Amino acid sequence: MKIAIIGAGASGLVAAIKCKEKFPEYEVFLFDRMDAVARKVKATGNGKCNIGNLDSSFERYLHSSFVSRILKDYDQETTLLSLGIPTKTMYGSGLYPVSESASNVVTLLEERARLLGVNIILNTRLSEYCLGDGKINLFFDKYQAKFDKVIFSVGGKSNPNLGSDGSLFEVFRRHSYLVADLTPGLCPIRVKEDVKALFGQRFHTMASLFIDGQFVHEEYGEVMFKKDGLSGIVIMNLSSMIAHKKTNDAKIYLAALNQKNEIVTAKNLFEISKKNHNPLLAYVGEELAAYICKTADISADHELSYEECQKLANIAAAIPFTYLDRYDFSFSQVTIGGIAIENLSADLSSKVEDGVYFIGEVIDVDGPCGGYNLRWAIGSALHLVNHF
């Protein structure tokens, strides 16, 4: 048996690992169009690798009855022991390398592929394939070659200088694939208000969504300023979700918070007022609480009323931020889209092709920051392998 998977991302290299340990008599090709394995892997969790999150809910994801259905058996902990990564919790459910270094994951996983005997091609681009004979015959930039099966873990369009590009989605078009729209996911987000004084800027808030005028989500992080708009895990995990409502009508609402985690109230400004002209630089930045008094259009060069330092609080409860677009694909993390879930069986075979199979960001499913992702990844690749 002769198997060619294509894309050398975390996915595909866990695939290739599993199906050797499974079927060491298989031949395995592992193919990528980058000179380097799993380079978006090492840049996830800031170079920590937050490769998977121990969240017992799959509700966080699209597709969530899917999701569940293919990572239900996946003990994270277990198959990355088995991998050689060990690992340890951080930051509540979220899954690190005891090492909390991406590039090591990447070595090890790279290195355990190599001694099973996994022939990883590397700089090699996949333009088309067909079926024919039993067989997919797969046409390279370079060469082609038959398989007996084939695995697409190509990923999505995100951080295309990473490896992904999705340059494949019109193939999977022309052989009658439905693919649902691609969209950049858990990006920065630009809004119509001028934040350019804030540049640079961050806090940590409790972030408010809303969407066509209604409440969708709120979550506490840090956010980061733009030159025009707003960055941040939070704002990361809000854009995907305006990305899967398919509108551009939302509002975000961070609350300016004080060292207690309290909203900032009407009677603590009035009081710190009757000492200093600015009662906001007690609990925010210069620049924030600069744009806090030109949101109220307020002046802070006299003792405030009450009336105006109510007006102060209120915002400074719920700063708005109107909602213009996403940031592009290279600034991405995933990829909303992909292969459609009615286009696959059970265990992520294709219903359109014999002998082909799908796994990892490749397919319509994503989740938000904190090692969902990878957490799919990983899974996905298992299961396949499981069910081969």
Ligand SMILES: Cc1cc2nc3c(=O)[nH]c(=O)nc-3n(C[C@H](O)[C@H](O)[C@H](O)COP(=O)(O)OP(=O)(O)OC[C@H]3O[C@@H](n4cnc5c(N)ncnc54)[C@H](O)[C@@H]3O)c2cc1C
Contents of the next structure:
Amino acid sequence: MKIAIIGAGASGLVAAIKCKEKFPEYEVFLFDRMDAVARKVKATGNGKCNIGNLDSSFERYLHSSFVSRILKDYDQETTLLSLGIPTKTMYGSGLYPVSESASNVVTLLEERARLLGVNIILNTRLSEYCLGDGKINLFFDKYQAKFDKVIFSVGGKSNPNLGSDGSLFEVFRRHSYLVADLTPGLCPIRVKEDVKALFGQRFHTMASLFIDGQFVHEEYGEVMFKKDGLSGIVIMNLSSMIAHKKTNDAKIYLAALNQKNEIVTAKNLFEISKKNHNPLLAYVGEELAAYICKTADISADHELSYEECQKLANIAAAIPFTYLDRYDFSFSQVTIGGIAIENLSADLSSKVEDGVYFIGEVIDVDGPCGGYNLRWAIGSALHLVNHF
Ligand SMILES: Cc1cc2nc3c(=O)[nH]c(=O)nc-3n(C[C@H](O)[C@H](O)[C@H](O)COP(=O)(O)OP(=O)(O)OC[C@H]3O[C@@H](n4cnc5c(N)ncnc54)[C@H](O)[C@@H]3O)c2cc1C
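Got the form predicted on its own; could you also share the form predicted together with this ligand?
To see the whole picture, the full complex is given below, headed by that same chain.
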């Protein structure tokens, strides 16, 4: 049996390893268009590789019931240990390698694959394929070859400089696959307000998302200001929620918080205003304090009245930002959309073509920041091989 795996990212590497472990007699070929495997994994978790998440619910994924069927048997810690990657939890239920090194994770996976006899073929891009005589003919930029089965682990369109440029989606469409609309997920957003003066500022906040005037979600975390918008993990999560709702009518409110991580009140501000003309400086940076004063139309150059403090507190509790659009794929951590789940059987084989399989981000599944997307990439690869 000759298997081709297209894409040596997290999902492709794990599929290759698990396939060789289960069927040592199979010939497994792992192709990638880049000059190294798993370029994206090296960039994950700010170089620390947030490789999974122990959240026991699957609700935070798009198509959560489909995902739960695929991931329910994926014991992350045991599987990763079996791949030579002992893990620990950090930041709540986030799973990280004990080494806290994404680069080590890639080295360990690549070495394991090579030791098992996986043929890793780099700098080789697949551009087309066709089925005939019970085989799958793959057309690469340099040559063509026949295989018994092909596993597509080519990722989405996010961060194309790390490998996944989405060029095969057109090919999949021609092969009659339904490809759900592709759009950047987990990315910074642009806002209508002029935030240039806040560029580079960071602060911990409670961010609330309203879509079409309705409250949708709130999340605590650090927000960073860009020249024309907002970034940070919280914002990236909200950007995916806005994309899933397929709307542009969204507002994000950021709250200034006091020492108890509660919303700053008029009473808080009034107490401090007796000692300092701009009481907001006790809670947020100078630039953000000035922005809140400007939005409230109050100049903090005198001892503020309680009414003025109330007005400032009202804005500080919910500093409004109006969603304009998302940054593009080069800034996004995950692709929303991809091969529609309706095209796939329970074992992740194609319902459209025999001998064709899909795993990882190429499928129309995405999760929030925090290890959910690597969990999907690795867990879907494991599920596929378990059902091979
Ligand atoms: C900056 C950044 C940080 C992230 N941090 C995290 C994190 O901490 N935790 C987390 O869970 N997720 C994180 N993610 C998301 C996560 O990395 C991805 O969801 C996951 O790696 C997807 O794995 P994959 O194997 O499905 O696809 P990919 O990793 O995208 O791999 C696809 C591979 O296919 C190859 N390929 C594509 N087309 C072809 C072709 N035609 N021919 C040959 N080869 C091809 C590409 O070169 C690539 O190597 C992050 C993403 C980014 C961009």
